Each structure stands twice: as structure tokens, then as C-alpha cells.
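Presented below, as C-alpha cells, is a lone chain in the form predicted alone.
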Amino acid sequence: MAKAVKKKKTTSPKKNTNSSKKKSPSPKTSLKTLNVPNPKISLPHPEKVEAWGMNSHSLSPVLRPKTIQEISDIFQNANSHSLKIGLRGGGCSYGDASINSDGIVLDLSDYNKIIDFDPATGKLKAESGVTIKQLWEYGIERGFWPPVVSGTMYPTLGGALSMNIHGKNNYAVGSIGEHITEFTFLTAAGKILKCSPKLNSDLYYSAISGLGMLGCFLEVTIKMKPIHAGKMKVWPVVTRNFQEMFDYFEKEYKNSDYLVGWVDAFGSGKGLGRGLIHKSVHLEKGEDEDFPENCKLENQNLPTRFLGIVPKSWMWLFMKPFSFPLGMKFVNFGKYLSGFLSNNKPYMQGHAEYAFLLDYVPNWKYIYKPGYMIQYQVFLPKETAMSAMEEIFKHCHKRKIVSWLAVFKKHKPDPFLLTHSLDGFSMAMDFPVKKSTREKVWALTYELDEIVLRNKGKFYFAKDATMRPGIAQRFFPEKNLKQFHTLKKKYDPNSILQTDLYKRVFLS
């Protein structure tokens, strides 16, 4: 089998304008200072490390290794001197999943080379700091696309695997972990192991979805998806309530490569759950006359200007005047009505344009300032999903705290230990939070937790900012949690890997 020449370096990805991450003033000295064999270890000056939703932060020393040896040295010193480490990739988790208030943050975004690619099999080998952006930009001109992508292109492979991310095609292809053929893994105890579904399988199925609590992904091999066109065919479909949205998903999911629903959470009565679905299908070989020309990056990258004039980095400023409940009610209703203009009229759309909706408006989260946001995402089995979602939305109306953005997806189960996925549906809801409303918003999520748990639902750690101690024990099978804690003791005997999320959910 012919293989492409190995690539040791790739063009550095463009800076993520959505990222709140700040570079250390002296990243080159941090590793040297950490390696001083002295119990009193000198660390770089602490810097602000913030959740993507701006709802929590820490002031932590941040280390940015570029090699396996540097990562290994940090783990060795942490074990020797009882340091606590929190792993961080693109910093795209909405809550505190990559924040460590009581120790070091190990930022792996500079460990980011694509190592090898085999066009005959589609297998791509990369360092774990490689982003989804790097994957699709590398693959698309070669006729490949990542099998699973999130709504933003900036998560790293290591972060994506730690949270076992899903996409708009989860119901068809599963989570990203199901497309990883193997990886090398540095356990917290310092061993480097090769893992696959057959080799060290206990670690394979637990590190993927393991919140970064067992060790660090090093080199990852992912099977890319071949594509035969630079665009996909998309159908926008208006639905007048939850019933119509559920019915459409159940009718069309076998005929769709991707399905996602936007929901106007302000709708009530007969309009409860009204929204707009976008169904997409890949074109077959020969259907796209412009292929492969339209797969060039200049034809796939998201435009940087709105209408070719206004920089998109300014667009959040135009959205800001509507960032209050009545304003967002108007915006949501306007979006719903505009859907009728294109209802069931298919059009062609580029892969990146369809996939990365959250990157369309850089820094859109700033509309929540001077407050911040949380995303509360629930996963519900198909038997109870619709009635539970109706109850959730009605309860939000009752409490007068309505989601400003709500997104609906269909799912299937996967085999990973701490998986959020199931045979059913999810709803992701963005809520604004101010200092004066925090207690009310958190109280609302606690009430919604009970609705979800009563309906046999689950939650997603990549989005969570509010989960209380004891909740995870109510939705994960007991045997899964026992196995996770057993593996934690085995691979991290000194418990050096911790994050604020892990401490909040499992240690409080």
C-alpha cells in the first residue's frame, strides 16, 4: 500500500479569535524551571485561564510543551512534588473542564503537528494538540473530511477525545471516539501505552470520554471520511412545534448525512418547540462539476466579512443591542418567520460553512457581557425526549429564564465508559447570566436536572458549568463509575490530574 511522505511539520493554524487564552510571557523558561530537582519548584507567573463561556476562571501557571519528552518531564515532576495538573487544549469547553484553580494548567495547543497520512485508507496520524481546523484544512484538498466535527473548528484532538465530542451526524456515525483506530497515551503515572479497541482496550474505552483524568493523549490516528464534492445539498425545513420537529427527524434521519434543528425557545402554546431544521446530504462522485477546484481552501474558508464589507469580528457589536430577553425574543421570532421564505428549497453549501456555525461570528459570546453564559445540554432517550423537552421549556417560561439559543440533535449510543450519548435526542440551551441572576439560573438548572433524571436522561461534561456533586452518580451506571475510579487509581495513583470540573462533580 502506497503511503504519502511523512510530514513532520504543518503550517501553523491561524489564531482562534474566539479563544480567550493568553500566551505566557516566557513559555520557554517554564519547562526548565519545572525541572529543577527541588521541592520548592519555580513556575511561570500565573495567568488568567477562562472557561469559553466566561463563567469561571483561574489564575494558574500555564505550561505549553511541544514534545512528548517535555510532557513526560512535567508529569514526572508533578508526581515527585505532589503538583496538580489540569489538561487544556483549545479551551472550547463552556465550563470549567480545562481549568485548575489549585495547580498547573498544561496547555497542549503547541503540540500540534500532523505526522502522517495514508490516502489509500484515509488514516491520519497527528499530535493531540492538532485542531479540527487543521484536520479539515489538511484533508479537504486531498478529498477527505473529519468524520465527526463540533460546531466550532477550534477544539484539539486530545480535548475532543477527552470529551468524546459528537456532531450533527451522531445518529449515523457515532462520536469521534468510534473513528480513532489507535493512540499512544501517557498515563499520569508516567507510562506510555499504545491503545486500540484490541490493545489496552480498558484504557482505550475509558480515556476516550475520561475528562483528561487518566493521562494525556499523545499521537492519535483518526480515520478521515472521503468526500467527492466541495459542497453539500442542504434543505431548510420549518417546523411549527416539537411534534413536527421530532416527526421530521424520525422520518428523514436514514436519508440524511447531517441533521440539526434550531429551536425558538420563546415559543409557547401551539408553538412550543417551533424552529428550523437543516438537513444535509453529501454529493455522490461526479455530481459536483466544480470538484476538486471548490475544495481549495480559499473556496472553503469562512468569509471574514459580512456582505463583503463589515469585518465579522465586529458583528457581535451589532448583535449587542438585542442582548436582553425582549430583544432576543424578537430575534428568535424573526429567525423563525424568515425560515418560511426558504422552506423546503434546497441549496448548495460548503462543508466548513455548514459545519462550523459557531465560528460564523467571531466572539459572538461577547453579547453576554458584562455578564457571561452557560450552556445546559441534556440527552434524553427517545421514549421520553419530547415530553421531557416540553416540560423543560415550560419550566423555563415559568421561571422567566428562557434560552437565547437552543439546538436539537439526534443520537445513538456509543461504547465509551463515561459517555453522554444514548438512543435519543439532545437539546443544548444557552442561558445569559449576570451577577444578579446567577443564583436564579443555577437554581433553574437544578430543577431541570430533576426533570432530566426522572426521564432517564444524561448530561455532557464539555458543556457543563452547574452540575452538583451526586448528580453523575444518578445518571451513570454504578459499574461504569466503579471502573472509572479503579482506573484512576491504577493510572493516576498520586491523583495529579485534576480540574475544577472533576473536583466539583466527583470529589466534592
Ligand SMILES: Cc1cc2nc3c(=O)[nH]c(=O)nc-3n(C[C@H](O)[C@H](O)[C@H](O)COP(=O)(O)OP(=O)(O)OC[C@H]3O[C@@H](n4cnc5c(N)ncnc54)[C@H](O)[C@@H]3O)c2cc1C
Given for the second form:
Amino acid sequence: MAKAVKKKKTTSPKKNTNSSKKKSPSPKTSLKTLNVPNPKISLPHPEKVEAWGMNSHSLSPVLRPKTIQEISDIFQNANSHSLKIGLRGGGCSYGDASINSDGIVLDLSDYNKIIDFDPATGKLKAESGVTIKQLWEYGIERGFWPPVVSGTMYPTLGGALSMNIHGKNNYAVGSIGEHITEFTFLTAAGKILKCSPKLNSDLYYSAISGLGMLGCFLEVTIKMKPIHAGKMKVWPVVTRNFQEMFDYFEKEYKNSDYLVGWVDAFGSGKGLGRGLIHKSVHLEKGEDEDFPENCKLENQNLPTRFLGIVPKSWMWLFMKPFSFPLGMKFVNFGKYLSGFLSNNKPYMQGHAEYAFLLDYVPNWKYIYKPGYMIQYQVFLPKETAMSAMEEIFKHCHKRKIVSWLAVFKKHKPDPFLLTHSLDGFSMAMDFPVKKSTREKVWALTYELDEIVLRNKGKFYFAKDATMRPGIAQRFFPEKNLKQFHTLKKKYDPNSILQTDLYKRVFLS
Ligand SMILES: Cc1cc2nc3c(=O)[nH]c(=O)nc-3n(C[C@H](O)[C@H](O)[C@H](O)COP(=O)(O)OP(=O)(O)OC[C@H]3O[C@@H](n4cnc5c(N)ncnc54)[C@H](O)[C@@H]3O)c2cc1C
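Could you switch over to the form predicted together with this ligand, since the one displayed so far is the form predicted alone?
In what comes next, the whole complex appears, and the chain from above leads the way.
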């Protein structure tokens, strides 16, 4: 058993530019002590805490505990002195899910040790501030990969569990929650409880997906997936419209470990929903001749330079000249056409390269500056998904607000209380926003909400920036929401935990 493994210092292709840490002023000059009885907590001067999509921010004092004791002390003070706390992991939620305009932000990214790993079972125990990057970097040289990863490697375990994230394999293995065998949890009221599907199961099924509103994940045990190769076999496949994309997913999902579709949202008429699918399959034992050499970190880490020369962190500057609607129409069409060059020609690709495509160009979100972006992701049941997505795309064309990047996935339901998943498909759409277009974009999402709700679809809080009060009540079963509010009262009787998202969606 490996014990107490400290966060590895590996060179990162992209720093998490969203960390509130960077802007932290010098603690010596800025700390002021709250006038509260022991244990005292010191509140630093407020700093800017931003949504990943840059669409909202707050100025908040940010605390960065490193131990359970420190987290516990902060909760105790909050309960005694009516402080409001918003929990934050990597800050990778696109909207205001980890922003707290009216109180403290508790940034858990320094609470980040891998504690224990058992190669016989694949069970890895870690503090909740450990990132997906730490997980895969720790696991891969030992022949393991995280069972579920997001399109970026910078979320923490705590943030991933609170949103119950999904990967490109959601249709096959479910959400991350289904791979968590147990965790310890500090309830907002200050009690530490061990949770598993059998132990404190009400908390297990509600804290996972619970938006950080019931307490704080402490030590989390996740079952890692054994792998037998450093690379996977990938098939790129062009699909000329929605029908072809849906047909391919339905035909291939049983033979695929991962499936993801990129969609050119500018396509219309016969090309509505055209795009490019990447299907991938793990290699079996013995199929990778270079195993375990291929699993070494130096062979997995994303390159930091383009063509070995240009630093990847500059790449967004080259994309910037195209960041207007006609430019993006051109870029999307170019990507679609280039797909024909490699159509159906399989190749081998490293795990990190396949999984974290969105980290390939660091800071790509800056192409939206001086504006910002929102991501609007809809989940639709398989029966209505295609017609609803067609209607959504046509409606965007009518309003002349088209997504610059659209991603398609297949899903299955899971047992967590506020999960976004269902038996169907999702479409994640990135929209650019400027001060002058904000009202129009928000109005568009309100119209799209109605299409989704009419088709019995759902939304995902990790991505949300626009949802109005009353909408959650229309897509979650009433009994789930009732239970969530009951548990909130039980585990957070003084309502110390809140975020801007929670207030916007549930309290307004
Ligand atoms: C480029 C990009 C690609 C993405 N791709 C995907 C994807 O493929 N699939 C997917 O599902 N999501 C995806 N996401 C969304 C992302 O995985 C989620 O938003 C995730 O929750 C972010 O984790 P975080 O640590 O950054 O948490 P934050 O965004 O900081 O917080 C998220 C929530 O977790 C709570 N929280 C944080 N830490 C704790 C803790 N220790 N205990 C209790 N609650 C806590 C916060 O209060 C908040 O409610 C993507 C995001 C980006 C930016």
C-alpha cells in the first residue's frame, strides 16, 4: 500500500488559469482577524473569484485550508457567526456554481494529498482537493486510469462529486459517483460521517450531485480502472447530419469504450447536425508492444509546444482573428471538411491526448475576450433527442446566435438525487457573449429551455449560467427536490453553505 503521496510536481501543459490562488495578496500584509471566539479564523482581503466561462465573478475573502481540522474550524465559526460559505474546487464550472458573492469562498485545492492506493483492487483514497490530473498522473504508470474524466483534467474530486460529472463513456460506466466506494463527509453542521452505498446512504446519494450544499467531501475512495496499454485505438468518423450521428452512436456504443461527437452548429438544411465522431477502444493485454513504456508520463503529457516550436499557451492568439461569427463558421466548416481526410482511418492515441482534448490549447477561452462565454448543455431522452436537437439548432439559426463549439454525448441514468443524467443524449453548446449581446443570448436560452422541457429534458448545473428560478422544479421529480431541501435542513440547519448558483436557482 502506498501512503500519503504528496501532490506530484509535474510540468503542466496548461496551468489552471481559473484558480483564485494566483491573485491572492501577500498573507502577511492582508490578513485581518475575524473578531470571533476560538478557534479564530483570519479572513484575507476579498479577491476576484471568477466563473470558468468568465461570465460572472465575485469579490470574496478566499480561505485555503490544508487539513480537515482547518476546514472543520471554518465550519464551526460559520455556524457560530452566521457566515456564509461557498465551496470551491478547481473553479472549472462554467457558471457561478463555486462563486459566493455574499460571503467566504472556501477553496479546497490545497487539500490535495493522495493518501493510499491498493493496486490489487484499484482503490485509491485521496483528499477531495486532488485533481483529475493528479489522479491520472499517479495511476497511469501503475497501470490504472480514472474510471470517469471530464474534458479537462483540472476539476478536483470534491467538485467532480458535487456535480456528479460524466465522461465520454457515460453510456457505459455511468457517472463518477458510481465509482466512489466511500467517502468521509463533514456536514455543514460540523459532524464527520463515513458514507457509502450502505453507510449513511441518504447522504451518499445526495452529497454526490448535491452542489456542495450539504457539506464538504473530505477523504474520497475511488475505484480506478486497470489499463493494459498507454494508447487506445481511435476511429474518426464523419457524419453528414444528425441522423447519421445518432445512427452511428446507436450502432457502435456497445463496441466502444468512449464515444464523442463534435458538431458543426453552423450546418443547416441537409447538413444540419453534421460533424465528426471519435470512437475509441482500450487495448487488451499484450496488444500494446510498448507497454509499460507508453504509460510513462513523458509519453502521456500533452505537448507544451505546437510543432515543437510555438508554446501552446500562445495558440489562442492565433485563433483570436477568427473569433467572430463568420470566422467561426469558416473554422467549423474547415474542421468538418478536414474530417474526410482521415475518415474511418483508425490510429493510436495516448489516454491523456484523447481524454483532455480541451486542454490541448491552454487558455482557449480567451478567444471570447473582451467578452466571455456560456456553455448551455441539454440532456434529452433518446425518444425525443434528435427532433429536439434539430429544433434547437434551427432556433439558434433563426435568432442568429450559433454555438461556436458543440459536443454530443450519449448517457444513461444514475441513482444520485440531483443528477443531470438520463437515458438519452446531450448537446453542449458554447455561445460567445458580449456586453451588447448578453440580453439576446439569455433570451435565447430561455426559449431553448422551453424546447428542452417540452421534450422532457434536463440541464446540468456545472455548465449553467442562465437558469431562472422555477425551472429546476420543472425537470427534477418533485420528490427529489423535496428530499434535497429536507436534507439541506438536516445537514445544514444554519444554512451556512451557499453559492450564487444555488441562490439563483433555488432561493430566488
Ligand atoms: C473545459 C471544460 C470541460 C469540461 N468537461 C466536462 C465533461 O466532460 N463532463 C462533465 O461532467 N463536466 C465537465 N466540465 C465541468 C466540470 O467537470 C465540473 O464543473 C466540475 O464540477 C468542476 O470541478 P471543480 O473542482 O473545478 O469544482 P468547482 O467548479 O470549483 O465547484 C463545483 C461544485 O462543487 C462544489 N465543491 C467543490 N469542492 C467541494 C468539496 N470538497 N466538497 C463539497 N463540494 C465541493 C462547489 O461548491 C460547486 O458546487 C468541464 C469543464 C471545463 C472547464
